[in-house]
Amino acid sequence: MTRLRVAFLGPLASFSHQATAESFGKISADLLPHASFAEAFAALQQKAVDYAVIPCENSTNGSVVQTLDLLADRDDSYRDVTVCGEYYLTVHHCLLARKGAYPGGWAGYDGSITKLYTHPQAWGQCETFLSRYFKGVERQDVSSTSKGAEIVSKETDEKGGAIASRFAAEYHGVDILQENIEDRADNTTRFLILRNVLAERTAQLEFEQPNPPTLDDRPTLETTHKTLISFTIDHSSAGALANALIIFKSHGLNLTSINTRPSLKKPWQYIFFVECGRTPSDENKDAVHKALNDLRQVTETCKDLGTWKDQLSANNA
């Protein structure tokens, strides 16, 4: 079989190139960069590749608003590009210096690094870490962590430090420093793996593996799955939300989010997306499609984007 195609928000080294390299870790493919989440939405409805690892949300920041836009799909850009699986990726991030330019590490670091680089989201995720060691230093934005730690690879004169992953310190060969400089230990950031529809190569691939591993040996609970959709409603009929909604109770659905992005047809009206999960059985195994049918009555539309299986699960017991 030729080797598969994964698209990911670049550049290299970056947390996207991370994710889609743990998640395609045994599997044959080549992983290419994109300089845009619109680039690699048209690069897998043009099917120039067969997968994309695109972020959705991060545990503290919420939502990537970005991808929503882009499954919202208002012009039917992407009508072929569904969701096939996901995987969660915890953020650690890495004080970055040099190659040899601190030959002790942290215990010999002298205090002399005079700016950091990084991208602006990582600053407020390690802002105790910098307030303790590095406060007045000069903060530059770059466009990604793994930026930072190219333009610090390569210095010559400059003594600068890079806020970034274990990943881009191997990738670029600079020093770390000092890891797990985040905040939160818990910052994690889900991507959804998209295909198109479409393509026959990729329909019998399945991202069964839990993600995170189970941390011990406790029995676990069958694996759910989950299924995101989106609508539209009249807002000027009153109940028309919770009509909707409803729907998804009835047929044993668990609601696990919900977001909203503006329509762009008139201010102050909404497309809805809902993700549910159940876990699959003879007698729910028709849930989803009975609830899509039963939406199309309550709302103006309404778009199936896909099921998976919920990486999460297996640690739910």
Second form
Protein chains: 2
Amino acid sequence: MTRLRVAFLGPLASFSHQATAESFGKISADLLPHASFAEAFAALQQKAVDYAVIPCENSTNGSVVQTLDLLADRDDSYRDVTVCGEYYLTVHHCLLARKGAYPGGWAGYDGSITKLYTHPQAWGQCETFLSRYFKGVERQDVSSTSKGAEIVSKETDEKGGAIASRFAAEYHGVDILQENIEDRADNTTRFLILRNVLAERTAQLEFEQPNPPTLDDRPTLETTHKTLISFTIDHSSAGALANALIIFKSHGLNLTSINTRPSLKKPWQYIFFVECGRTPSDENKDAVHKALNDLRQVTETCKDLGTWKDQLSANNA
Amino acid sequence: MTRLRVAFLGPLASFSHQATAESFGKISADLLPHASFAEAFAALQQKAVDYAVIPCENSTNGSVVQTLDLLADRDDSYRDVTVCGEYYLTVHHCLLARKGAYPGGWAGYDGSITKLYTHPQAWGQCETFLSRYFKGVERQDVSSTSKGAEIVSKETDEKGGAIASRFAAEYHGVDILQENIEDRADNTTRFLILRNVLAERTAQLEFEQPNPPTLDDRPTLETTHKTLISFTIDHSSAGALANALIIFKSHGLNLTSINTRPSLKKPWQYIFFVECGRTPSDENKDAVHKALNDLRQVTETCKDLGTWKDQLSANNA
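Just the form predicted alone so far, so send over the form predicted in complex with another copy of the chain.
Now the complete complex, all chains and molecules, led by this one.
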């Protein structure tokens, strides 16, 4: 069998790359950077890759709307793309410098860095550390945290520092002066692992997460599988949304998240994304199947976007 | 009585300014630009202004998460801010040039514009027009569409064009070469009109929208009032979200939208924003009050964010 091919959002050594490397850590696979989420979805639909690993939500910033819009699939371009797994990556930032620039490390750091590089979002995530040790130091926005590490790795005379992950530091061969400089220790991004529902190569491979999340953020609920369903309703019918949501409860499915995106058919009409969890008891084995059947009676459109092992539930600990 | 003061997101002649001018068109008021949504909220909380007009949702791009985060009010900074109205602004773009630069207008346009200015989002909204008439012409991003109009208004020798609203054209005194150059005629932004619940100056002034939306996007439903409620639930309790949502239906309230934002207390726990509509029948006059009482039994926190006249419902046409 040829090696598996897995798409992620580049550049190399991005957080998406790290999540992909960790979630496919035990499986022999080629990890392939793509320039956009849409290109990764298209590659999967065309079976140019076997899987794609795409961020869908961050615990601080909320949902990734570009991912929801691709899952909404308003043009029916990605009809065979389905969710088969999830991966939680806790976002840790490090202060990085060129290899050997500060032989004593952080303990011996002399305050001589004159310019810092990182992605605009990372400044805000490391505010406490930066205002304590780097007040007034010039900040240069770059297109990714990985890019900042790369710039610093190629410096000769400059005194630059980058804020990026340990993964990016190792990839670009730079020194870590200080680890975990982020304000929130629990800032976590959830990635969805996607496959093509028609691809035989991935049909038999049950996705197992090698590294469970390190933080103690598991609810006590014994949910072991999650399902993502999108639907649209007749907005002119009073109670239509409530009627759809009640169906989940009536089949013993616990609603774990709800998102909406504009339908783009008519203003103020939405595509709803509902994630529901299922406990592993015997009597509700067909709960998702039955709920989908009922949903089709009260919705305008309704799509099953996949079922996968819940990585936060107690039973998978 | 001194004139009313109304806060909006600047600069002058922004879409927020236009929405504010139109919604307060018949009322004598000072319209005051603010540098951020947070500053407008703070001014309202401190009663430095009487109202604030803040975008909450766009029919193409979806919810404005910054506004939801301010309404979430995790630090209890804006406890007295409440929603008292809404206004729908259909986004129309025009091609603008310096006054007198093209006396024949669009009919006599000679193709000599060499540089275009607008906000990054507007390029994508006018793609069809731009690719037809301005292929290859240099594009300069600016911080707002109004800023683009201002730059063009001050040109002397350059051949610049701006993409902005008719409102910005009139404000900056530039010529409109072509109107309605946007791809989607129905691209609409919904603004919330906010007041301080403790302010006596605004207590008696029922907010009336002078210009109803021009597009035929009204559902046939006879909803006449909408209420926004935020709540958090115990995520470890199965069915907690469904139980909260069922309460709206049981009191005859129609769910018109649902949004979520991270709670920032614990990852994967959310603040829910539910908007519900109420028909004007007599028997459910206290429906919102009763629903809130019931909600408080099944939620961890629950906040009434205001009730206002639904501007899309048939009864207000």
